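Shown here is one chain on its own, the form predicted on its own, set out as structure tokens.
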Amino acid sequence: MQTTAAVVREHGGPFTIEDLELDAPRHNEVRVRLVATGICHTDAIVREGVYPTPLPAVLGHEGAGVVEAIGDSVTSVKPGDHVVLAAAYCGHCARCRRGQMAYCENLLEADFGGRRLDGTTAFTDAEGAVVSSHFFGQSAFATYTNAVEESVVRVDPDVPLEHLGPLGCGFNTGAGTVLNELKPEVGSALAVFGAGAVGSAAIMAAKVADCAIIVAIDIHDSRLELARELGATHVINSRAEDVAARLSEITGGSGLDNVVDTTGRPELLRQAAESLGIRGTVALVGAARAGTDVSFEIGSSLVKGWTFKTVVQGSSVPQVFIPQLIQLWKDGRFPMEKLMKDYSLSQINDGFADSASGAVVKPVILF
């Protein structure tokens, strides 16, 4: 069948709207009619060539829509079901068997390979040339797509699909890093470096976890103002203020219990580590280019017993954690709609530009 998709054809190039041919779902796939798809920083860095997805490609990995058809081995959904699309995982490696799907041993192939395991793609263009598909198992910048069953999360039909897509990656990553990985104690102190979509989700999750001190750090005053609405108790503009001095002041000199870094910038990671209290933890979720070097002072920090860890996809099982986030939203405790601005598919390049400039926290494509 025909699908209309945003295609990126060269690194650093724009998205072009094209009509593509979508093949039939394979035995383990679900055809989804997309209602909305979030724009994520990972889409942007793949377009720039940071990860090796072959171009041309249909990106997009925060899809939400309605099941149109299923392959003969699919059991978790049926036609008509409302679904959110999340990251793919193989389901059979040692990590997946332990319920650690975010750390699937075949993650790069499943999410960034641009091909099925047999080397085929779901999309061909008007000239019959192949276009990479199955980005994060889904390639959701399209009106219709074939997603692997592992990427599909069934959700209640009474929840509006228009704003559920970002739960598939950005919000899942930020909230999961706090609730699934760091698990902060009630009354503890947590800071978030970078108040974009992932950082904002971490702030909301820190409030859910009843942290007493929640510090948002960013360079955009508009994002810091929004962070206060979402639950931040303190905000720091790192361009205008001395971050180390302010954090020491906020924590009374005792340091932070946890830091979520969404920037991947070495100088901020060092600053995050230095701001920790005894037994504190820095969780890095921001992607950095290959070869990025981060060094930490040992010295007096040795006796702090602090931890540095990287966190993928919020250490979550999507089929478990995404429904939990939806319940928090229903309860008014995860107001994710405050972060979003809607765009049409034809405005997708505007959405990426607004995200890069900081004008919008979470652009969402509505089909």
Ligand code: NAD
Contents of the next structure:
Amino acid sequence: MQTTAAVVREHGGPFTIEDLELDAPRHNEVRVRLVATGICHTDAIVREGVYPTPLPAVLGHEGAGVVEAIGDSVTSVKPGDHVVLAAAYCGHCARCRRGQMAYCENLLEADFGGRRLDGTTAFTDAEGAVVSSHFFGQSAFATYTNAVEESVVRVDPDVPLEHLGPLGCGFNTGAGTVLNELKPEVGSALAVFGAGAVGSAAIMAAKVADCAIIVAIDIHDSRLELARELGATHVINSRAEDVAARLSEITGGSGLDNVVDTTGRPELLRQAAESLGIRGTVALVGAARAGTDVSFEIGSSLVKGWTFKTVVQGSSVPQVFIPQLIQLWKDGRFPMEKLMKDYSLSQINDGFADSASGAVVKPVILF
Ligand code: NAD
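Next block, the form predicted in complex with this ligand, ref. the form predicted on its own:
In what comes next, the whole complex appears, and the chain from above leads the way.
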């Protein structure tokens, strides 16, 4: 069948809207009619070539839609079900067997390989050339796609699908890093470096976890204002203020219990580590180019017993955690719609530009 998709053909190049041929779903796949797909910073860096998905490719990994058809071995959904599409995992490696799907040993192949595991792609262009598919198991910048069952999360049909796409990656990542990985104590102090889509979800989650001090750090005042609305108790514009001094003042000198870093910037990570209190943790979520180094003071910081860790996809099992986030949204405790702005598929390049400039936190393509 035909699908209309945003195709990226060269690193740094624009998305072009093209009609592609979509093949039949394989036995383990679900054909989804997309309703909405969020734009994530990870789409932007893959377009730049930071991760090795072969081009041309259909990106998009925060899809929400309706199941049109299922392969023979699919059991978790049926046609007509409403679904969110999340990151893919293999389901059979040692990590997946432990329930740690976010750390799947085959993650790079399953999410960034641009191919099914048998080497085929679901899309061909008008010239008959192959186009990478299965980005994060889904390639959701398309009106129709074939997603692997592991990416598919069945959701409550009463909740508007238009709002749900970003649960597939950005919101799952920010909220999961706090609620699944850091698990902050009630009354503790947490800072979020970078109040974009992932950071905003971390702020909402920190409020859910009853942190007493929630600090948002960014370079855009508009994002910091929004962070306050979402639950930040303090905000710091890192261009205008001394971050370490302000954090020390805010915590009364005792330091932070947890930091979520969504910037991937070495100088901020160092400041984050220096701002920790005893037994504090820095969780790095933000992506950086391969080869990026960061150095930490390890002399006097030894006695703090602190932790640095990297966190993938909020350490979540999407089929468990995404319905929990939807419940929080229903309860008014995860007001994610405040972050979103809608675009049509033909406006996708504007959505990417508005995310990069800081004008919009979470652009969403509505099909
Ligand atoms: P985003 O662009 O919406 O947010 C990044 C924020 O960092 C922006 O608000 C920006 O203004 C801020 N920032 C940049 N430089 C800064 C500085 N010097 N000081 C303070 N703030 C600064 O991006 P996002 O969608 O929220 O994604 C954040 C990062 O997380 C990206 O690198 C993305 O690739 C990555 N990511 C990782 C995972 C994972 O599993 N680890 C999942 C999703 C996204």
